[in-house]
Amino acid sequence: MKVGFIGLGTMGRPMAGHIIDGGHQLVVFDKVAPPSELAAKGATSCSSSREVAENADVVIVMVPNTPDVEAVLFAENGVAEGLSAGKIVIDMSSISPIATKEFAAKIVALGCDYLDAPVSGGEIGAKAGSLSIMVGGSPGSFDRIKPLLDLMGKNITLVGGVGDGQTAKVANQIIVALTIEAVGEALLFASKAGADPARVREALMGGFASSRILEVHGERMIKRTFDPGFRIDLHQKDLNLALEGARQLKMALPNTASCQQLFSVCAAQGGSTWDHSAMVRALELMANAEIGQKH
């Protein structure tokens, strides 16, 4: 396929690399110069989102937030200006399900198809090509683009219609945030009680409390490695989507709200760009203790 990729940040760069490694022609655009490794593999750099759409059959968007997607698609020299009938737009960003449906309607009116396909797995999953991909869209279009998704992910699910992929991603982010909080509380409790948190984590990995977050982020908490794989400010954005959606649905998400407040504590400490596993720092402030300290 002729594939366009817009947004070559922490996640987009390796994802785009997998597509070109899969033998597809690739055209790319980003606000900053495209990574040299993509150019070395044969990717063609474009000067605008419009130019990407003009030169690709499938356009993938991977940018941080809802306004960013809207700008990529509909601003001057945006994707919409370069589309022609029969092309497909895939938004792999994590944005508002409601806005997603609005964007899709505008793209469909141009004679194209639109799928939302947000991902989970972070930078590690993007580099390994093992992302979980939650897709909303028509079954026919899903079948057409699934070979591309297979290059970037392992667990690929057509959840339902347009917007349902984004809804699944919001649900994912609720679970991830609450599990980070639980792992942080558990390891901090163990540490302050005098146990070796590394050995406690090792013991828990063999039981019912085991999880990918205990494995990866528990180790980050113990080793104090908070360079971002997924930034706190991005997770805050996702939890805002959850809490705004909950208000519209007239339901409560009390523990999601608590996790958002803990992220806000980190942001107040200058931690907006810390990895989201650093939520534990907010818990440590309240405990006047740090995981791994002698107490």
Given for the second form:
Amino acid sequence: MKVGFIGLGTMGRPMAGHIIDGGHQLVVFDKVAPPSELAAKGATSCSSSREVAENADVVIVMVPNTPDVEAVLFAENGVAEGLSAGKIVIDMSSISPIATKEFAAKIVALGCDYLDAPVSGGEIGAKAGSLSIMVGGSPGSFDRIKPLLDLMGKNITLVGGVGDGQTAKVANQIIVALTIEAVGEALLFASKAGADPARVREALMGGFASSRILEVHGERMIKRTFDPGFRIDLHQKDLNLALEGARQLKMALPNTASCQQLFSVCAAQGGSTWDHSAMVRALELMANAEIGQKH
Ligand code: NAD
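Complement to the form predicted on its own: the form predicted in complex with nicotinamide-adenine-dinucleotide:
Following is the full complex, with the preceding chain placed first.
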């Protein structure tokens, strides 16, 4: 296939690499210079999102936030200006499910199709080609693009219609934030009570409280490795989508709201670009204790 890829940051760069490794023709654009490793593999650099859309049958977008996707698609020299009937746009960024439906309607009006396909699994999963991919869109288009998704991910699910992939991703981010908070509270409690947090984590990994987050983020909390990974500002963006959506649905997400506040404590300490496991630092401030500190 002729594939276009827009947004070559932490996630987009390795994902685009898998597409070209899979034998597809690749055209790319990023608003900062695209990584040289993609050019070395044979990717062609374009000077705008429009040029990508003109030269590809399937256009993949992987940028930070809802306004960024809107700009890529509909700003001057955007994807919409370069599309012709029959092409497919796949947005793999994590953005608003509501805006997704609006974007999809405008793309469909051009005779094209639109799928939302946000991912979970982080930079590690992007590099390994083992992402979980949550898709919203028509079954026919899903079948057409599935071979491309197979190059980037392992657990690939058509959740439902347009927007449902993004809704699943918001649900994912609620679980991740609340679990980081739970792991942080537990390890901080154990540490302040005088137990070795590394041994506690090891003991819990075999039992009912075990989780990928206890494994990966728990280790980060103990080893104090807070370089991202997944940045707090991106997780705050996702929890905003959850909280705004919940307000429209007239429902409460009380613990999502408190996790958002804990992330804001980190932001106030200059931590917007820390890894999201650093939420534990907000808990440590309140406990006047640090995991691993002798008390
Ligand atoms: P990033 O900030 O590292 O990369 C985004 C890239 O998009 C940058 O290179 C930027 O220059 C480019 N970009 C932004 N606006 C653009 C525009 N108008 N035109 C062209 N290029 C533009 O972000 P990331 O970590 O790769 O995350 C991308 C998306 O994936 C986000 O929605 C994020 O929430 C989601 N996500 C990230 C992770 C992770 O662990 N980093 C995990 C799962 C999902």
